[in-house]
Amino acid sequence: MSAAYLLDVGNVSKVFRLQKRTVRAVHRASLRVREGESVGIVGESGSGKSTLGRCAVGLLRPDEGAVRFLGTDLTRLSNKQMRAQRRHMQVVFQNPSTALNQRMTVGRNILDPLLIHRVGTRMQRGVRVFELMEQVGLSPEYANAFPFELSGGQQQRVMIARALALDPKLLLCDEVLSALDVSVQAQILALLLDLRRDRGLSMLFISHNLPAVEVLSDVIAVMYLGEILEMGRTEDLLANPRHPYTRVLFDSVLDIPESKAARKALRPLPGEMPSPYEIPNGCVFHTRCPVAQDVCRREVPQARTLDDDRQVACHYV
C-alpha cells in the first residue's frame, strides 16, 4: 500500500448465502482513502454500499480481496489483533436508537469504548466524556439521561461522540442522516464538517443524500449491484458524470437551482434494479442502460482510468 493512503480496499468481494440461495453483495470493489480525505459511496438501496463499508472497517470479513489499513491487511488478522485496530476506525450507524444501549445513560454509552480499550484513569475518562459531549453540541445535563429520552438528532450526536472517544483516524458514517428530519440533517452535516476540519478525520460517508455527499466528500464512488461503476473527484463527477448509471442517478435527484433558467427536468431512474439473486450477464447495468449494446450483454466491462484520474467501468466511455 502506498504511504499516501490510510485505507486501501482492493478487489473486495462478499457473498451471503440465504435459504440455499446466494446473494452477491459486493463484487471486486476497490477504493482508497487518503489521510484527511472523505470518500462518499452512493447508489440505490441494495447496491452494496453498507456491505462494502463494513468490509472496509473489519465488521465483515470479505470472501476475496484485501483491506489494508495503516499498511496492515485486516483480512489476515486474528480477532484479538483486529480488536487492537478497531480503536483507529469507528462507525456511526444509521439508527442510533438501536445502536445505543438504551439501558445505559448517555454518559455511560460514550464512556464504553474507553472502558473496553482501557484508556486513561477513572477521572480522565470522566473528563473525556464531558469534552466529547461539548464537541458534538450536547449539554452536560444529558449525561445522566437515557437515549430514549433524547430526540433522534441528539441520539445521533451521542453516537458521534462515542465514535470519537478513541480519537480514530477513520470514521465510517453509514446513512447517518436518513432517519432524521431535514433541519436536523443539516445540523448533523454541519457537525461532521466541523469535525473533519478540526480533527483532520478521514471518512467513508455512505448515503442516499447526494447533496450531503457533495458537501462532505472529496471523492465519490458510485455503486450498483455490488460493483463500483464510477469513481472520481467530487467536482469532476458532478460536473461531468461519465457512466450512464451515474448520469441517470444524478438526474433523478430533485435540484432546486438559484434561477429558473438553471432548472432542469427531474428524470426518474428507468426500470428497477435486478434481483441480487440473479445478477445479469455482462455489464450489471445493461438491463436499464439507455445506450446498452450487444457487447454490454456479453462482456463485463473492466474499470479504466481516464485522463482526469476518473475510474469508469463502461464499454463506451
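Numbering follows the first chain given and starts at 1. Rigid core (definition): largest C-alpha set, two forms, superposition within 1.5 Å. None of these values were measured; they are calculated from a predicted model. What changes on going to the form predicted in complex with its partner chain:
- Fitting the two forms on the rigid core leaves the C-alpha of D307 displaced by at least 2 angstroms between the two forms.
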The other form holds:
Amino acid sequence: MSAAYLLDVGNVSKVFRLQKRTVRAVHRASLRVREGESVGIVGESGSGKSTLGRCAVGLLRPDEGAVRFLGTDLTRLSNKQMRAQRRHMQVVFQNPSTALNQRMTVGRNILDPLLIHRVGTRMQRGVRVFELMEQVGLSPEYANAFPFELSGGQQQRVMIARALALDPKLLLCDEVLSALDVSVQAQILALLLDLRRDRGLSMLFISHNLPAVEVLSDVIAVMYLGEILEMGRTEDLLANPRHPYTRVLFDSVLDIPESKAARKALRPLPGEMPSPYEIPNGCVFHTRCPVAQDVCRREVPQARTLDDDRQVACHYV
Amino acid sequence: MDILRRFASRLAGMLVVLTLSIATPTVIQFYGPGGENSKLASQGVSAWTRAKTAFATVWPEEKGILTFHLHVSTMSFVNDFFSFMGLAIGSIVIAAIVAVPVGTYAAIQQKSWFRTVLPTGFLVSQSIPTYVIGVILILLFSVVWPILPPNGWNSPLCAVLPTLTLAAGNVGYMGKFVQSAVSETMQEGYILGARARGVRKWNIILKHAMKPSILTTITFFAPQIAILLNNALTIEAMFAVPGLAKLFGETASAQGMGLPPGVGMQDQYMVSVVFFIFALVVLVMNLFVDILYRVLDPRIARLTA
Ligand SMILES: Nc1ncnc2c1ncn2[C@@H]1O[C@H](COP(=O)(O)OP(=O)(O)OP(=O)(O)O)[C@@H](O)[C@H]1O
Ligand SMILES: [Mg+2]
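Which structure goes with the form predicted in complex with its partner chain, now that we have seen the form predicted on its own?
In what comes next, the whole complex appears, and the chain from above leads the way.
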C-alpha cells in the first residue's frame, strides 16, 4: 500500500531540547506524497513546517514515526545510505544568498551535486550544467559569475538548477518565494509549475503565500503548533474547509457570511499562537478557536479521515 | 590596472607610516629627559634652532632617511633579529597547529564533556600571564623532569621552552576564535545546503566550514602580531635568548646616561630601528591579509575590482 506513495511520512514527532526547555516542533504529523504530486504545507511562523519538511527529506531525524521514501524507511538508514538517497530528494531553501556557496561560481555551484555523486564524465557534467541553466532560464554567460553578482530571483534559479542537477524525484521547497520581490515571485512560481508539468516532479511546497500554495499544490496540509490540523485536496479544502483554523486561514477575506453569529465565528484570530514551549492541553487550537467547548480543553481530537485524502482533527467536524 | 593603482596607493601609505615610525622615536628621544634638547638648552640654544636640529636628526642631511647608523654591528643585529622572529613565528605555527583542530572539534562536537572542558582550557591559557606559563614550564621540564635547558641559546633544544611558552598563551586566544568562527559558519545556510546534496560530514567540515573559518582567523590574528612580538620580548629576557630584547636593553637603557663604551652601547638609532621593524611587520602582515582575502574570497576581489 505504501509503495503507491513516493513519500509516506507517518506519525512523525520531533522535539528540540534546549538548555532548560523542550520545544515540541512537530507532533504526530502524517502526510503522503504520490509520484508527480505536490503537497503544500501552510501555517503560521513557528508551526513546524520547516521541521516537518526537513524530517521528510532526512535532514533531521525524527524522534518518532517513520519516513518512507519509495518504501525505504529513511529514519533507519545509516549516514552513508542516507547520502545515497539524497540524490532523489533535493531541497530549495528560502534564502538563496546564504544557501548558495558564495565562494563558488554559479557554474561550480550547479556542478557540485554532480561531483559529489560522481555523475557522468567531466564532459557530460559540463554539458549538464548548461542544460540545467537553460531549463531554469539562466543565460549561460552567468556560469562564471559569482552568486552575489546576481539578483535574488536569478540566485533562486541557480538554487533550483542545483537542486535539479541530480534529477530528483522529490523537491522540498521551503519558503522559496518569501525572500523575493512580488514580480520575481511570479516568475519563480511559473518556473516551478513548468518543472512540475514537464518533469512530473513531486514537491513538498512550504509557504506563507496562500495563493502560491493553491496554484502549486494538489494537496494542502494545514499546520498549527506542530500538528497537522487539516489536510485535503486543494479544491476540496478551498471549497469546503472543515477545521475552524482552516476556515479562518482561507475564508475570512473572501466570503463574509450573512448571519451575525457566523460572522462572529470568523473574525480574525484573537491573540497569538501559544508558545511551542507550553503546548495547551486538549486541542492545540482551543485557546484561539471561535467554537471551542469544554471537551476541546480536555481531549486531544484524533485526526479522522473523512474521505480519500481528507483528514481533519477537530471534535466538531 | 585598477589593482595596480590600489597597490601603489597602498605602498605610498605604507611609506608614510614607516617614515613616521622613524621620526617619532627620534623626536621623542631628542626632547626626552637627558636627550639632545636639554643639552642644547643648557648651552643657551634657542628653541627654534633646537627644533631645527631635531628635524635634522630625523632627516640627517648627509644620510638618507632609511639609513640607520647603528653602533652595534650589523651582523649581531641580524642574528638577534632572526632569533627573535624565529621565536615569534615558531610559536604562532605551533599555536595554530594545536588551536585549529582543537577549536574546530570543540565547535562541531554537539554534546560530551569536550564542549565544557575545552573552553575552560582556552580560558586558562588566555588568562595566565605568559611569564607564569614560562616559569611553570621551566619548573616542569628543567627542574622536576630535567630534559630541556631552562635558558641559553647554544643548542636547538634551547628554543623549545621559550617557543612553547609563547605558543601556550596563544593557543587559548586562537582556539577560542577558531571555535566560534567554525560554529558560526556551521549555522550558515549553505552548510545545510551541502548536507542536503549529500556532501560527506568531513568534507562539510573541512571544505565548507573550516576554510572560511581559518581565513577569518588569519585575518584576525595576523595584524595583531605586534602584541605577540611584545610577548616575545618578555619571554626572550626570561629565557636569556640573545634576541632583540637583549639588544634593545643594552642600547636603549644606556640612553642619556653617558656610560663609557662597552658598559652600554649608547645607540639612539637602535630604538628607532626596533620601532621601525615593529611597524614594518604590522604593515606587511596587513598587506598579506588583504592579498590573501582577495585570493581566497572572490567577493572581495570582484566588488573592489
Ligand atoms: N534546530 C532547532 N533547535 C531548536 N529549536 C528549533 C530548531 N528548529 C526549529 N526549532 C523550533 O521549532 C519550532 C518550529 O520551527 P520551524 O522552523 O519548523 O517552523 P516554521 O513553521 O518553519 O516557521 P517559519 O514559517 O518561521 O519558517 C519553532 O518554535 C522553532 O523555534
Ligand atoms: Mg520555516
